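Only one chain is given next, in structure tokens, and it is the form predicted alone.
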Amino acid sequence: MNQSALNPGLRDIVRRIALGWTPAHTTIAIVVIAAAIGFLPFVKMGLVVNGVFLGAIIALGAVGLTLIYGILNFANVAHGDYMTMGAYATLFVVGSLLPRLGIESSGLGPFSFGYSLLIALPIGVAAIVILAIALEVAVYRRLRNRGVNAVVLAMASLGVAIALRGLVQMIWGGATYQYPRESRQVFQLPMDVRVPPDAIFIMVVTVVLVAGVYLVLNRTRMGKAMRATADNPDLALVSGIDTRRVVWWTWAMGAALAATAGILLAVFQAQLQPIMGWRFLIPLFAAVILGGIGNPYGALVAAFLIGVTSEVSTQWINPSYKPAVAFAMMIGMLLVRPRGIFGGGRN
């Protein structure tokens, strides 16, 4: 049996790093670490901290994206637009639905948002989960049943992405929306590091959700079924595993992580745009490829690496080039180690 793309153990992760690791890889690793240490005195620590929080958002989207690839073996180009839809759905609940029900709130404690966002967040996530499963039933499953390959599925997801973006523009227009928020003081740390309370909220949500994914994959019957399906779908089917249910769970988890990432990105940036998820797609795919395609733990580590590197790069280049930094890291990894840092299961 092939090695599972979602094999959970830390021992397996270490072993995957060792597989195929040559002296050339060791030399490259030493050079990268030495360069990072050498640049440290010239880097603003505030950018490093901001990069960690940005990496947390990238991590949620990338883990969801690599889960979908691990089970369905295709790159979901619409993943970034699931983020956008999640953010806009939550904005609708916060700005329109809850006020009609008499539920309005200002800043919650040190945060810039009120408790209405905490109510709206699971509603927005649930809406995107339903949307993702509906698209699976209406589009992707029909295509798979016709025997199309992964490239056709990816092109279909591109069409879905364009359609979702058009739907957002039809409903909300192309203008930039601001999330309801109030100004709050930031926590002032040494080395001129400023940490807004919202960023702490983002990190806590990320840790909770990543821990939840870990528990589902490693401590539940469905998680075992997902790993078996990722390893060998045909064998899983003849073994009595309900692969259709596994696929639905995969879409639910991937869409929930994407929607949450979109909501947190809107909170982090304090604004929404119809193309926000599309712009975020390059960092997501870069994290998936850098960490090893189909490996959620690799995507998690790579997401923080990309977040910090992209944010630190703004000290020398225009911030609009941050996606280019992520793209360069992705290309560099493909040239040096095509299977990624952790050697993903399917390439």
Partner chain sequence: MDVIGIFNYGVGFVIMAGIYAIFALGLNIHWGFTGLFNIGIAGFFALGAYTAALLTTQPPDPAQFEDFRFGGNWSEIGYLDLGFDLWFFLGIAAAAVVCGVIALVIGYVTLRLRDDYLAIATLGIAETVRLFFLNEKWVANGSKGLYRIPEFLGHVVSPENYDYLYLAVVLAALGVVFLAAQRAVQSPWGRVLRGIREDETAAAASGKDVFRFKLQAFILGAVIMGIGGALFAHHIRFLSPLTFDPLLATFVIWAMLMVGGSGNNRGAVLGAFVVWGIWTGTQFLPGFFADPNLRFFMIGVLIVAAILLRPGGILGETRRIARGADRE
Contents of the next structure:
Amino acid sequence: MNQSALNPGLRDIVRRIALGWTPAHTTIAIVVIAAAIGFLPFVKMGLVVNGVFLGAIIALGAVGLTLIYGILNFANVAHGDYMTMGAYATLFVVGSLLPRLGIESSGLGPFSFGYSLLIALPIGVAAIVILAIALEVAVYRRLRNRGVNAVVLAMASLGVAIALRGLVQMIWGGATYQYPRESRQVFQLPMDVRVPPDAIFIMVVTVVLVAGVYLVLNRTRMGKAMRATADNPDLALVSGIDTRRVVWWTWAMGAALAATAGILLAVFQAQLQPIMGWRFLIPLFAAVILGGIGNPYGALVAAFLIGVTSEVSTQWINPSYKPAVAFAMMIGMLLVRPRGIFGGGRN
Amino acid sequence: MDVIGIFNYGVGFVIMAGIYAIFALGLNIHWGFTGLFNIGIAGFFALGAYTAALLTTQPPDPAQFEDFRFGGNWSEIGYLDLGFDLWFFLGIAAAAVVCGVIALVIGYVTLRLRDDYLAIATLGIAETVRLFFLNEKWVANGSKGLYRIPEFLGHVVSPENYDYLYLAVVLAALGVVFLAAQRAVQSPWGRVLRGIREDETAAAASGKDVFRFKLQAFILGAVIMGIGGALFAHHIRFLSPLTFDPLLATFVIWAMLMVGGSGNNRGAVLGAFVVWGIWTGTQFLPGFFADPNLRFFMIGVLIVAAILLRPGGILGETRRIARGADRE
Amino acid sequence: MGAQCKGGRLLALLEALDVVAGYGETEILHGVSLTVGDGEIVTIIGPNGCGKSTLLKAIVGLVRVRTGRVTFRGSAIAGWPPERIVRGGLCYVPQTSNVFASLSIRENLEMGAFVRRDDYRGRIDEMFRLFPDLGLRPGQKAGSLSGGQRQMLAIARALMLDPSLVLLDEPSAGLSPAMVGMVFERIREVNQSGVAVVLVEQNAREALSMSNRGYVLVAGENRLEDAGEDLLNNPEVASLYLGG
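Now show me the form predicted in complex with the partner chain; what you just gave was the form predicted alone.
Full assembly next; the chain just shown is listed first.
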């Protein structure tokens, strides 16, 4: 019962594109969208470029969130706080642990951060992966075994979100922190585009991780099993797919992407706050819903769309309304196409 | 602290717990009886409080406040001199109406879709409301906040005795809301809601318009939250966007309902008093245990523990149906 | 391998005894028994809602068996998770949504072989030989296959583990008459390669005529059990389930 404004032929084409989606298609789509918006005479190209950077961070969080949504079939409200935990765990490593070992650095090449952050990043990510799997064992698996419905799982994830943020505040307090950093010159490009070097690092990490996700989902047995489970959980069960391991891998990938997104967000906005992840939930869920629940490529394109739109919107409206812009896009999408741009998601 | 001090502390405690109990009753309509997952209570909280405050607070003297005007232009359009006491009730009614209308809009968009879309939409509304009051300084003075919100019947009693009067007001409101909520959920309408929560497909199959019932329940709960917000505004008498932090305006209320017993109105009220007691009580503990962040952490743990260990809360649901259990 | 002898009693491949099962508070099976020998085709027929599908789901572990025994190759499997039952060589094809629609044909077959640790590429080629339609475009998404091809893929997926028994829930439902004939032909071939088959069917006549034995289930209880031919000739069965 899709009250789509698109005619059936066009809808079919859009669907087919999404089904045979590859990273190459996705990249082209993102570049086309960004360029199309950026070259509009009344839009500042600099804002579009900023939006792409923001979109990259949203994309990392949203791809993991949509995988969890599609395979475990519930809205993980704690996803933003996995981001926060990732950022703070890395802060601990880069700010406390490594200095004790005599490793301190900032201002690596053109970047504001030092090589110590590159050491800390995988450690922080690994910590969140372990945390996510521990929570799966302690909380979510028990509830699933009891056969509760999806909303109860989401409710439990709300409790987890609160506890995680409380934990962050217990350890670090409510103050604002930074990774060790040095100010760096931004690159000046034509059309008044200013690119901070850190943003290039963010883009590279995003591209590498997204390509990694694509390879896992399409080339590995476990990745195919994850897609199969998202597609048809009962059939996965009777095919002999080890759904417990699928669930673990889903959490591991989702949490790793979330933690990375949190760290990159902390680098991008040059600060860490306990509430940063919770506030980021709105763009994350907006991207998941725009892209169609369970569709990682859809989430990817939607993330950039949201990043660019909310950044460009600051040309006319107060920048602090950016989350509200993402929210408005999501509500608009729910009104016209509740299954997402590509119509692949469930509702 | 002397006896009078303790007594006054107790009065303040019961006022706040009573206001929270109203919120817990509203949330119980949403979650406990219908299974609607609202994680943006703070949005309704803020809307209710600001609506009541803006309708009852005199605009400031423009000579004193140069960079902003709050309270709208009531003086220019003619401040209706109905006497403040009537305004108090009109403010509560307006708060209820505003929350109900917002609930109607969000509910209309999301309640036909998967259950968890509502959660995301309520989260978005809460954030949008926060951003609105933060940025639109002309409405309610932005982050500097709205103050000098008047007291109900403030001229009748002396300021030091005012809390006793307000205690009676809050308890009366709690009583009315409680009885209304009880009546609603015990009616045939309430039975349909529980049916929807337990098995939506079956409810739809037996000819119930599930969407309409969910929408009505969502609006009713939001209206109750608006009333709670209005009562809060006249108690605290200072509002800023920071007042409606998700912790104290959403999470604590969830903990109250989960601990007290979702699906049971008595449980919701009991949970409000118990959790607020723990919340305010632990600040007297020594050292580490008084850390407010520890309480924050414990609220989350409490919610997870309640779901895992005691899905029915302290009191449990009157007609016990293990939620979701035994379902394939 | 013929039926094993243990304690002097002939052990069937699959034996379900007085199985009671259902969903939530409703009980669907009130004590159903079923025996399948090695290499047999056994058909279960009965009116809608008599519990045919539930019986298959109970055997494969998707529905909890409340009381009663299910023995497969000598081990009591009631209460095992589906994954463990499947690993033992008992595979199941549901009636609807029985392929992974967003995965390609080849990926569907790979998922069927998920528990295999060895190289299963040879088995995929065998499946393409048995179901030539599937081998034409192995990269095609299962969601875009025709009804008959989908059914073939579903059966092929279940055969990937080289099971000794497959349970098929109405494999001919919703297919054109020509397709029905083809699906039955394939099932016969599968059976001839040594796989025992349990068939739940609405096309009772075709199914029974190729079955060794048949069961009639009514309201969650066994009503009749006989050789396939004899059930076909039974006047009661004929009037009720074979359309006169």
